[in-house]
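So this first bit is one chain, no partners, the form predicted alone, shown in structure tokens.
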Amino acid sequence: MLPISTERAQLEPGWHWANRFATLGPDFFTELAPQAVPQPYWVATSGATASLLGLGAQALASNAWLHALAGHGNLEGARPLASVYSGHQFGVWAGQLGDGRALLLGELAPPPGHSASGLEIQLKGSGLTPYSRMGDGRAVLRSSIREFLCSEAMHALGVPTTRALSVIGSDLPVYREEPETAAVVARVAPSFIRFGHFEHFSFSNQLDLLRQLADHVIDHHYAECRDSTRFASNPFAALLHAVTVRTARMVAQWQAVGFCHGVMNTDNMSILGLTIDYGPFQFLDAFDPGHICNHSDHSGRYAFNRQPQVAYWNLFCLGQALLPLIGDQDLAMAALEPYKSSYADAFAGQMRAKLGLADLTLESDSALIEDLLQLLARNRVDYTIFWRRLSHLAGGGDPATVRDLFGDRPGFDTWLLRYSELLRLIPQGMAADLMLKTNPKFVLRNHLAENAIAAAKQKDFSLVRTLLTLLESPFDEHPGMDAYADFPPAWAAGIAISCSS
């Protein structure tokens, strides 16, 4: 273990702390220092995310940055704070919540004229805050590795998401269902503001603060809403509309790639339409539209096939929160109205790309897609493997490699005949090329994460780093790594993922 560093963690020349969220004032947060984990050690880092912050490889190998990202406070210019928000959890109003185990260090801004935008850095697992309620303010190694890997995996898949800079481990004991060890994830995003921030100030009737928050989000992230003509120059209705469209498109991408979020509470929904708060998530193995990945979700509220409807329900809650600013219920509903068409269009576009038919808009497309999804569900076909093998089939591969995935082979043969007729309308090679860039070979399956976590508990982080390499370029073949793209073992069906972390 390295000694605690007293050296300041240095930013690259010209980069500086902007701390825009802190300008909102103390009604929105509590300033406090992180409670560092003792004797920290590197588990994994993302060079790609570091580059967004102007940080080079030397920073993520330094003792100074190790201790900074473990919460030791040696970041000059940062203003650590925990924000307050509220939310609906499993459809029930939960009242005041907030950053119970996370601290926003601040926003890192690039030098003038730089092409990058400012990004916030948040430490998750950095100790108690005024919003911890009955929690201990800590995160465990298990969930921290899962969040780190999935954040970077989703980005590589093209899904809007928060990013992850690092995982720092510690031998500090943390108690969940069983004793575990602590970890801190450094998360990165343009903003960590959630639907629940708006609910907090609206439902507590703090309307001046609600307006201040909405103005802040518009000014920094949705400037185009100031000039909206569609909503009679009502920037708050325009904001709701913009968030509605972004959220619809994000969830369509979840459904297309087979991603289950697991806990779509309103406090886990990003105002920027980013995937946020990776807890009991899962990528589908066998295709089961009703799959529930969170074993704490006893009612199945957040089952895979319910995610599109839940996202709309959450947007409706956001609309209620913004209604005092919008001032007209009909206008608010008009801002929400595009959700269905935006989702449907985005999902159809994603699925056409998965089939290599992106430039075709035939009436038969929707029936072909729906019939395929029903066929996959009836046969419980491995979702990721099916699409990857179909991509190779479209390039002239052996149909048997796909056909063998189905118990109902005549049913698949019938569908394949219809699909093949459409493929003939695409220039040779074009469909397969698109499909191999759309259908990943590698996703973060639960059993892969479990294996990496088991090794990490023994201080072996090599599998975490191997998975990061594969997940950063999931469409590449990576010769010699086929085992990481294979069917899950039988024991994977018994993996239980809950909200506890």
Second form
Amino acid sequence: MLPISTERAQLEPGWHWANRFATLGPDFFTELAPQAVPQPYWVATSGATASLLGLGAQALASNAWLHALAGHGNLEGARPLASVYSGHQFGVWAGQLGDGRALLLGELAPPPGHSASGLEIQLKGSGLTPYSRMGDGRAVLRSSIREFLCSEAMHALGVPTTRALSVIGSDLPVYREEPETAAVVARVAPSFIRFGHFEHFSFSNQLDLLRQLADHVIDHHYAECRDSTRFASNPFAALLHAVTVRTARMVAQWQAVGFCHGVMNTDNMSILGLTIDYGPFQFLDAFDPGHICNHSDHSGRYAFNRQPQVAYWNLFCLGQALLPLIGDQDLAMAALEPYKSSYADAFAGQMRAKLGLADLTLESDSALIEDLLQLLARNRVDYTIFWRRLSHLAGGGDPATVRDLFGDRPGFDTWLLRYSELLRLIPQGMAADLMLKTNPKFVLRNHLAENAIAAAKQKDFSLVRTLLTLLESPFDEHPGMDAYADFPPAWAAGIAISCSS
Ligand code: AMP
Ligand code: MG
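In place of the form predicted alone, the structure of the form predicted in complex with adenosine monophosphate is requested.
The next block holds the full complex; its first chain is the one shown before.
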């Protein structure tokens, strides 16, 4: 057992805590120290995320950083705080929520002249806050491993997301449906501000604070909105528009890669258009447009094919929250209006790249894509495996490997004929190259995460680390690792992931 380190966790030379969120003042948060988990141990770390913070491998092997990221507070210059926000949960106004088990350590900024920008580090599972309501302020190992791996996987897939620096485990018992153990994830993003932060100040009629928050977000994250001449030179309408476009593109990427978020409440929507708050998410196995990945989502509000619509609903809530600042309903609607076309353009672009047809903008593309999705759905074809095999087919592989995935083989043959005609217009090899960089071999399927979690509960973290390696470069072949790219086992269909985490 390691002694608690009293040693300060060191930053690299020139790196310092900037803590811009804290400058908003105490109406926006409560400052408090994290409540560390006892006797912490490393479960996994991301070297890639560490390097964004100027931290080298030695930091993530050190006792001092282990204790810092477990919540022991040995970070000089950090200003830990829990922020307050509200939100709509499952379509219903839930009132005040807030960081109930998350704590912003602060924002780490690089030395002057460095090309990187400041990034916030947030601990999740670091104890009670004034916003914990009925919760215990803790996160369990199971969901912490899922969040850690999925954050890094999504980044490697090119999907905007919060990042993850570490998962730290502890034997501290935490009670959910059954006794589990605690963990702390350190996650990283330019900002953790959510739609719900705006809803909080708007719907409680604290309009000066609402304006302060909007100005903060524009100044630090959407500087181009300040002097935009669009939307009657209204910077708040420009902000709503910019968030609308980013959110549309993010969701288009979810749909293209087969990612189901599971809890798209407005408090789980990032103002930066990042995927945030990984809970009962799932990468589709068999393609089922109506798939519901969240066991607690009885009505299917957040089913896979509803995500684009729900994102718009959430943006509408953000628009309502910003209305007192925008001052004109027509202007707010005009800022939201491009959602549909931004989404459709981004989705079509993603799907064209998946088909290796990126440079073509043929009218027939959309029918080809629509017909394919219907064929995949009717035949319940494994989504990730289909695209990877199609990529190899485009590079001259055997069509039977793809054809065999379909019950309706004549239906697939008809589609393949249309697709092959388009492929012929593209220089040999180009399509396959693009497809192999667009269609991942490895995604974080539920059963892979479950296996890694089962081993981790026995203190064997090797599978978590193996998965991280594969998911960090999901487009590479990784010879010898094909088992991780295979069909899910039959028991995967019985995995039930709920909001409980
Ligand atoms: P989530 O469903 O994880 O997005 O959480 C919704 C709200 O509940 C947020 O305000 C969380 O901070 C809070 N929350 C979730 N789990 C806990 C917990 N174990 N302890 C305290 N607050 C929690
Ligand atoms: Mg949340």
